[in-house]
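Okay, so here's just one chain, in structure tokens, the form predicted on its own.
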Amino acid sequence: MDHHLVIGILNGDDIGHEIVPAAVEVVKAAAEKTGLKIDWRPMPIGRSALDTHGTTLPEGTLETLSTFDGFILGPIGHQAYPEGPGAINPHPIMRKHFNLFANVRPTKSFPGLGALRDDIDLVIVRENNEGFQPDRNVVAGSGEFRPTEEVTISVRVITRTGSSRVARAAFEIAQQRRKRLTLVHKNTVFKLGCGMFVEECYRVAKEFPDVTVDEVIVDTMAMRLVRDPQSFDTVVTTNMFGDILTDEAAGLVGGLGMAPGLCIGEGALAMAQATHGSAPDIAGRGIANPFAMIESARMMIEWLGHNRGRQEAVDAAALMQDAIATALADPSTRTRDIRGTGGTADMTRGIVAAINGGTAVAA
């Protein structure tokens, strides 16, 4: 028997760089303490995949992705990328290819980071793989064209077994909180799309008698989302819906470096990437809040030592928890972008500190 994890290392792009590393540096850390063993591949991805390989996918990455556990994606700057054929945007490639349906974002305030309360704890569960966002709603071609100059059509789909999936997924997370769970959509005006998805949302949620369920409309959610967020515990929305909350959300306890996110599906694999981009205006400066990659990073161990029943890995994932909560609370252990007086290392040193029950040391 494998007593190994096997992760990926993808870098991205930017600040992906420093982050990613980071992440990596905390991981190990926490799994040297629990004995947890991982095997780490580092993997091309995005421009330097582009410059060194010609393409930003480079052939034969899926397939070796397929064979290991789980893998940390840094942030790609897609936007960047030249004209040409192998200048491709992969992560939406990545969450099809793997089924990775659910994007399950947490968003939660620590003190002294300017949160616009100290009690926000919720997960957005985004579904990931159709809706409005034309890279991913069709098998081919795009759901996005324009017959003439002056009309531009949109497709969004909702499909049943897309709806069903992440409302299970969105329960099975309610049910391991404070089994409380929001159906966000807008059925008032989408009768068919966003009825199909509640529908599916009620169906499941049959198979959990112990979850509350209620419904919030999309604008209605924005709004409630700045005024009363501590009301909010698992949220369960469509993919492009998902997409603005989660970057609402985040807003409210200090930004996107406090964004991080976990890709899973029905299968075994498991994707760590953070919710924000790759920042290139700061990207090499050192001052790159690491906290969404360091989180999304410790989601995975988590989600991994529950779904191969490695307690190692969980009790990784706990260590790291309250090595990142320690390294927040103090303001030459954070960033900048969150009230503090450090940069990227600084946070990697504080959390990889507390984890070994020391001090982090200044560089």
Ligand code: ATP
The other form holds:
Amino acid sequence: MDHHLVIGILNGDDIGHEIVPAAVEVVKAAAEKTGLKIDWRPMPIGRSALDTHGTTLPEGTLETLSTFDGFILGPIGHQAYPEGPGAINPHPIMRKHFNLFANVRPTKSFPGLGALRDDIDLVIVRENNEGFQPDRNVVAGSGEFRPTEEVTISVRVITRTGSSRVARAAFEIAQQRRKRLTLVHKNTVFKLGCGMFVEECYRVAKEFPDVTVDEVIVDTMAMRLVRDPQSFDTVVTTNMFGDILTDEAAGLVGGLGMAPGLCIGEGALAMAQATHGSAPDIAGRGIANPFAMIESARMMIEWLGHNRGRQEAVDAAALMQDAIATALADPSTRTRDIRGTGGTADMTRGIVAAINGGTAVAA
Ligand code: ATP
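Form predicted together with adenosine-5'-triphosphate (ATP) structure, per the form predicted on its own context:
So here's everything in the complex, that chain up top.
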């Protein structure tokens, strides 16, 4: 059956214009090898869309994306957008619109990159659409308000539905891995909010009797991630705790350039989005680490392969995985933030060369 996967390319801002094309180049090389057919659809987003369309999220974007299998979203530098009605942060809107409630963020150490240990291989599943994020937990207005000059109130929303669906996504991932799931929360203090999250996790656990479950209080988790990160396999937690712990986890394995992510939900659409921001401080210099973006795209291709029953996508993802490891092993085909001597283009070229079964030719 000659069926193409349709995938959107949304560069985002700043280093997004460097690392998203790198990710596309790598996926194209792998797809070529395995016969995976992809129909790529570039779309405007972010600061460049503001200049061309008067808004950072042009009209019709969500409708068009909803017809795709997935999309690569580059980092969004919304803090630097000029004031104005067209300058909105598009990615929380996308996560909500497509019900992408599970943010899957793996942390893996590769030798020689400056990781704290060489045996870290864990994945944190962060709830994406409610919790303590003021832009996600209300339909109108903000989840924060200031009734008097003296008082600010920030609202945290936890629901049974939100908790159980992210728990199910995490159990499914744990089942494919080492069958161990750690629930991270603070029900000692947030007796109702975290209490509900934990209750729902245990309710879902009954569907996965082969997965061993344990619990760690979030502050202890912050310490244990540093002390013994190798002891964790799959972790599930609420939005804000996940936000913080995934950056911490990235720090264990070489920094934010090593922090990929995939946003998924019950729907058919997947969004590849690295954990890091748009890094304006290094944009345009050709030195951004493309790993997180490339790996996010790889995870999307793998997920689509399983979800759509497309073996050539699963094979392409496997090919990419080996090629990424090959490039990372050579300092000339990795970036300086991870003890390399190369730039974004060298790393991309190294991965593509490994996919094609050769070695990178220096630029
Ligand atoms: P956000 O709040 O949008 O996540 P942030 O304020 O956390 O963004 P980032 O843009 O993620 O900030 O950058 C934080 C630091 O990490 C910067 O010094 C940046 O240069 C570095 N950094 C982020 N991503 C990369 C990358 N892919 N390669 C190299 N360095 C990076």
